[in-house]
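Okay, so here's just one chain, in structure tokens, the form predicted alone.
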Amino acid sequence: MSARDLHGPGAPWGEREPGHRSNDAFSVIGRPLRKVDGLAKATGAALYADDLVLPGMLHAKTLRSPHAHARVLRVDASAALALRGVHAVITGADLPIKYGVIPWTPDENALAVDRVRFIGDPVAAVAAIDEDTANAALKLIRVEYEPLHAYMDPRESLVRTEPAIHPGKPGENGNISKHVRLDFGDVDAAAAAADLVLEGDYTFHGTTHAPIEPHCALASWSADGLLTLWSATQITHYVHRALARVLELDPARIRVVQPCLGGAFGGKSDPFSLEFCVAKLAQKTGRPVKMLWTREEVFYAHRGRHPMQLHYRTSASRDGRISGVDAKILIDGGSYSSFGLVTTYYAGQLLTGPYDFPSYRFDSTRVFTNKPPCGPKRGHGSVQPRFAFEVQLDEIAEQLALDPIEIRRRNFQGEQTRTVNGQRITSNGFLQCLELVERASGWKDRRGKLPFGRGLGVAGSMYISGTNYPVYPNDMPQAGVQLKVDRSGAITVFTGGNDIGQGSNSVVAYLVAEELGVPVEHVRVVAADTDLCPVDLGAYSSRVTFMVGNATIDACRKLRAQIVGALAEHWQCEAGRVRLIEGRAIDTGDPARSLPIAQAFHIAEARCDTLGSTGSYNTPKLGGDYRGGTIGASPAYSFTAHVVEVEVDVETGRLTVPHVWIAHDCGRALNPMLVAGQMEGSAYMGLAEALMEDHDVNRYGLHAGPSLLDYRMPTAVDMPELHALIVESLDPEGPYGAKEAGEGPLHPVLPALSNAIHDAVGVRLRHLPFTMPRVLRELRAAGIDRRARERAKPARLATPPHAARGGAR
């Protein structure tokens, strides 16, 4: 196991820590290479969904509900249809079949059939010659509503059953989306025997993704009845399945393509109304139809972070060992299910590392409210519980007079082990993560010793590297890859994986170049096209590098065996002597004997027929032997530790974060530059949620500010120095030992910030977001003001040590 500071002195990507397992055995892997699509995006050559234009294309717009909860009694579109330039109008009657990304909870219609459940719920769609005409037509559609009681408080949804948001079976509360209670060991006995039992309430607010690119979809219906959909989606395969269901089409007559994507973060991992609407409108008109959502519509579609109310009771011994954790969680799911079934499990299942719990219970309930539907956002389902628990863990350390890093060390679960809920842990670099952030931040010399108003806080976490549980049950591979070899020496990779900006297409190219010895620039990646590529389940749960990477290596090694075998026969040497590297095939037993890689391919094709191969990956059977035991089970887990430095202005409540140290165990860093980017992006997003973001609605269900002017996010001016510290605990399951890096590094920054605030001013913040008014109220309630700062003594060490190795981001 090893670590590397990407922003250290010396070489462009820092110096390796002592004991680092060298990447020198690789010619491509472990190098800071640029993304394969980087130049196209930087120069504007890359095509996104809204860049696509087809001959005769129409433009579509959506009519949305002005009510948070109402019955739809009548829709009259006659005046809209009579408007010049309007080609079609569709309503819920045209798309009556419900859908949902989780097959057990199909509760959405592309357009409202009999009821709307939040302000912004789609009711009708118009296709016209241009957007202005479509918008004018929307104003002519007459909808008669019967308003119903709207639920804005998840606690009300628990106790009031009429009118139900989703009417269910008689005697059931149709406002409850999912309830999970799981017990592991005797939590109550652990509490009775503990030296310390600490209870507390915590709240996590709703936040949304706000990617640069809004949702956009374009559909074409051919004369022979083939539907092609280009969509800004991160789940091409699931959109394909949902289209077949809702449109009642043979899946073989549907093609779904994901163009370049301008960010997603989980916000494009559902099938969405616009995809069904443009498909249906293209069918009706016989012309291509495009729909681009406005930024306001993206806010209404939402699918972002679930607000949660969390109660934790943690038991511990005098020496700081945790003996039991008891969690009760109320989840505000908004108006539809989305991934909510999984969210309800993730809220409990993903907390059981990197610390050892001898006993654990979680009682998690997701309810519907008449708000925009919530779904998966970066770190799906586990960021909120992690915030609550890591803050409470610091409170326990304080009660026991223990260093917050030390209490985390004492409860480390180890590697090659199982958690209390049956999750298999393979590699685990959490202790190295703690050591790095402790040393880099100057923790021992600075924590608790900075001037009043300045402090350091720490937190840790773990996250999945893909889930072993596909969204719909099947025994087929979760990822597939196909390779085609050209006589020029170029290799084309066909992968169903979705590159959403994280660089997964680049990772595929690096792996092919490494395995087959071709230059990276000679690898072409064709991705996320259901007609051309093998099935992949999409970009979610940090699965792509791990699963698509393993499938890629599988395909490469099958192909390499053919090529090496042919060359060994040609050279009359043992196959073990043949190596493909840096654009050549060489005989390691006779260095003078080598060929350009293209010539090696010619020899292999002459002996083996047309060259190509397929590869796949599926997880082993994982998880506990109980209902829900497979949800949250992963072939490998990443681990993270953060230290946050904060400055608190007690007169205004303003929080300034000068530094965040991020140590993340990603297994092998296939490209350290991409890993560092993911780590820094995760920390940015977590800080944004803690300090500024708030996806909220008022008491009528109207969004507080559905625009990027009103929804506050940090700019570059607001951001701290982010110090990315990579830990490589090579995992036996991952591609070359790699694990995830895209979501795990988000989790610790929020609780570490809260813990830093306590170190700075002695106030414990348990309720997000930490806006200036809220911080100021908490400070005033604790009796802290300017005079408290003046009374405080100056500390002996006020600046980060040179060893922090911060540098520019």
The other form holds:
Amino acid sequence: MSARDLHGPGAPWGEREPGHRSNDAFSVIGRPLRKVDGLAKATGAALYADDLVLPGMLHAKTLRSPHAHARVLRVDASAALALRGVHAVITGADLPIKYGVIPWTPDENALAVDRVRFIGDPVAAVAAIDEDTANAALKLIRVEYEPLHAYMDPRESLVRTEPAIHPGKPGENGNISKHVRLDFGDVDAAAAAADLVLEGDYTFHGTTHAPIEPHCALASWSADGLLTLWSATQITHYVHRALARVLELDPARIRVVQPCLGGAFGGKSDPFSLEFCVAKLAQKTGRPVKMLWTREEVFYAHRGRHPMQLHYRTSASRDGRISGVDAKILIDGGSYSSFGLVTTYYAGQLLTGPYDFPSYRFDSTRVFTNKPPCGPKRGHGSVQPRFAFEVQLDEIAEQLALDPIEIRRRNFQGEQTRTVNGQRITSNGFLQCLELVERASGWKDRRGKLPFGRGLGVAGSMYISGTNYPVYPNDMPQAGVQLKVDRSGAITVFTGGNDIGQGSNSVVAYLVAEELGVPVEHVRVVAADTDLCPVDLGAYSSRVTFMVGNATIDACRKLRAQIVGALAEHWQCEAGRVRLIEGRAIDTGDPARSLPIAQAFHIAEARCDTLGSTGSYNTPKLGGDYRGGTIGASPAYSFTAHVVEVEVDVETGRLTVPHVWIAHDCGRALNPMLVAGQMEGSAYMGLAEALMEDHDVNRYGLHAGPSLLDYRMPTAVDMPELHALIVESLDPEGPYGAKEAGEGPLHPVLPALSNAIHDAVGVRLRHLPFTMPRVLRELRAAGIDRRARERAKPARLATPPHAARGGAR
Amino acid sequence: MLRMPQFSLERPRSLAQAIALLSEHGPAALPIAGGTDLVPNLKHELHSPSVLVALEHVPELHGVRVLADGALSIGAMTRLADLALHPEVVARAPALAQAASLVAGPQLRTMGTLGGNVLLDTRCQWINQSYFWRQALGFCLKKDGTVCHVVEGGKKCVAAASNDTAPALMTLGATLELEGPDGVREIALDEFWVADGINNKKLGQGELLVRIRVPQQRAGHRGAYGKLRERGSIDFPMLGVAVRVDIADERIRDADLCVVALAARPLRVKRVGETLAGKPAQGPELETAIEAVAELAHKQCHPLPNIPGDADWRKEMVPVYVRRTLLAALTGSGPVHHV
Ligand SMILES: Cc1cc2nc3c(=O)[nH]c(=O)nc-3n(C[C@H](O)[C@H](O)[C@H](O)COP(=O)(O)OP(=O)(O)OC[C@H]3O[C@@H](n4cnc5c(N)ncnc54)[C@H](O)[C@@H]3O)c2cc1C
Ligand code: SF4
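Let's compare: the form predicted alone is above, so bring in the form predicted in complex with its partner chain.
To see the whole picture, the full complex is given below, headed by that same chain.
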């Protein structure tokens, strides 16, 4: 199905010509417009979950486990309940039903039922007249624990079965969360026949999202027994389902609303303990109940990037063509499943582009440990393998004396093709990405030629624009949109899409404005409210622009057909002549005939009926024909290439990154400013993970520093110049050709940094994070100290840095 | 957000009133200056005062003056942001201005004061945490517990003095003017410290730091501050190095070097003056002497795993930052900081 089939004839986008931007045909699309909620956020007028206050509202707090692994023997809340101002205390017994975002692995309880699995696991919740009373009550709850052996090392979880963190079926190791092994082609034969086989170990540490807004939820029951939950979530629909399940309620009695959200990055894409707790406490007390987590609690709730130990063996021919990739990955999942089933697949499934390799095997195992649970963080599951593979690819280039960009070009998979694991690739602008970063960074004149201590590195990647795998199997659309037309000329769009700061509400408004010819200011977006909006599955897997965007266009086309039909009758002309553009309806055959858009709506409403429409999007059938073959199958893939420049201080181990060039194929930039923002934000996040961030526990299993002081994220002064270079490959199925831009551009920055370090000092860093102590250790192990600069070969000093830099900025 | 504990707030308008209030309430009262150290510690339940005595409106604690003898008299309530830019401070005590300019981040320097910085509580990764966290740990010697997690079996808290301005003030020979219920006293900053992480200073009960006196430096005074931290802003020092060098006739006459963020008190590296005295202010002979000082500091400094940051690596950073900060002082190019 092509975009034309999907959207019908007369779609207002240009012909597909590589490198040619056809945005001139658009009024709204392609323009760097302000976000629809930009002013509200900048002025502080936007209402976040914690801004909501209801009459009689109580405040809730969570009691958490001080043990990494223990049986809960007894919880005595009588003293807490007796405290003046305390309205209710709930424990695991009040919410015994397990849940999990993936329906096959429900292993979480809102509050511990019989066992706690990490320091910070929720045990009880209190609702009281204010936060201080609730906190005081927590200190009065007596819990009896029987401590169990705690697992901190994932390698131990692989081999030791007792005690099991999640006791499984008899004969199964309850410490193994998921194992996937998939074989495509014959990697062993490829290795035997290869000119070069490179094998190595790589490490990716844990990192977390740290959105600026902590999780917060507010629940209220109406007099007639309807539950409303406002929650800082990126998956309204799944929270709706999970609430019904755990509270044993008819979902028709539940409404879930996502207020303005202060960032998520994957950290709000599970149903969370606080959502069930406030709902239950509100039910018990008959009053609205709010819970706002502290920053520390956000670190415990985590769901961040999985630490992975990765082993890669890559086979290649003398001319640099990859013939096989063989991966073995151990994934530290922390204490619960979360999205872990998907993570385990993604760790293998998403590596099969932008390069073509005829044989591939991956063997990934996710284990449980007694640490805060891991989950999806921007670039879910694929950032870690990408790091390992792109560093290994650089090593291959080095051994074969090939330019690192050249080896990536040689292995380019092409467009309109199929990957070794059966994924369909449509548009693919990876070569343009490579070309742009090569040119912008001055690569040809500078790589390998900068003075000792300075270097350039490259890496590439691909990512999904949503997947065709809804987390629960169903045949309904993945995204739905509804439009309502007002006689004033304003249009209201109802969408289940979750705007988490990425700008999806803005994108919806731009599309409606473009399609129906109304000014953006006349489009109101009502989003992520289960009572008002058609279902969208949520803001994850970079699916919203692609899927909600297509659903929006679908709804607009239907509405437009009605309006255009009515005007054609009115003007007695062919419908093809009528255009809705920039606030007017025009007869293109007789431009003198034109009407303000509101009048056009009046004519249509008089002739048709109350104006409105619905639209939806569902993925075509995609994916390989094997178990798990649909996981990672996306209607379109984005592609990215980065060049990172680094300066290495060989005395301290400090890495300074002056520049990152980010080229990203987003299909079409519906708003180039938002796309560039996503690209820069992604590069920031990836670089932060490489240089500083480290989400870990200490020797007692306690979080090593659950605060924004101890969990080091770069500040503005720590950041390089980020150069966003947008590539538009115009995907045949994306909305106006758009693909994702929010996650893909994160991937290459980490391996590109490692590759740049190699260019700078000749040392390969394979184990993240590249903190100063680690870098210095590795430099020393390679015999590099402050006298190395003097010893450096004069050839490396050939080009003066400033002369070479000029053209690059 | 972590909640602030309940307390009542007193806002005295004179030094006498402030001292009277502190005497009246005894240990149940604590003074608060900018609050940038105290407030996080209150939220972490490291103190539970019932009264806070705000020093903001005590006029005696404000103002930077140059005294008749050329000394600087700096009110304890001087904000770090103002201190860092004060022309007299920049001219007369460059190391102090530089250290103040690198404390925390811009917002915190706008609130935080020099007095609060001198009196900053010691820091440790096992103590600057929430009550829940410390309880899960089983607490430690410094507060609510009986063991130390830094030194196994240790009976003494070794939480790190982490105040950037302290070593700079020590190299400048600063003295503190204190006033309490028993009157006024003056104490050399060198004498003020105790090697005990639980309380590393000799501040009497109910006593206030009124002013800090930085004596007139010799002609040819050079100073610099070097700060090691991961980020270019916000973070406490992982190592702070302050340097004073006195130059006369192109030669070093005297020198001093103090470090912070290693142990419970700021430390002076010994024999720096002797090693550098008489050396030319530039050239190979100076370089050799600087190497010798770096070596001295390396031998004398023993970072502990008290604050975040690999302790072995922090030890390796001592000679690097000593060398860089000495050079910066000599060339007038401080502070030494990576951004
Ligand atoms: C995120 C963060 C980062 C920081 N980074 C740094 C850093 O890099 N370097 C650094 O040195 N500090 C740092 N700090 C600590 C703090 O901001 C500074 O040390 C600041 O100078 C403290 O001054 P204040 O006025 O806010 O002190 P307060 O918090 O008001 O007081 C500190 C202590 O001194 C006592 N006190 C204050 N004034 C007087 C007085 N006149 N007489 C008697 N007692 C008094 C108070 O009772 C309290 O015990 C940081 C703090 C935070 C929150
Ligand atoms: S050094 Fe740290 S762990 Fe040891 S007693 Fe002091 S604060 Fe506690």
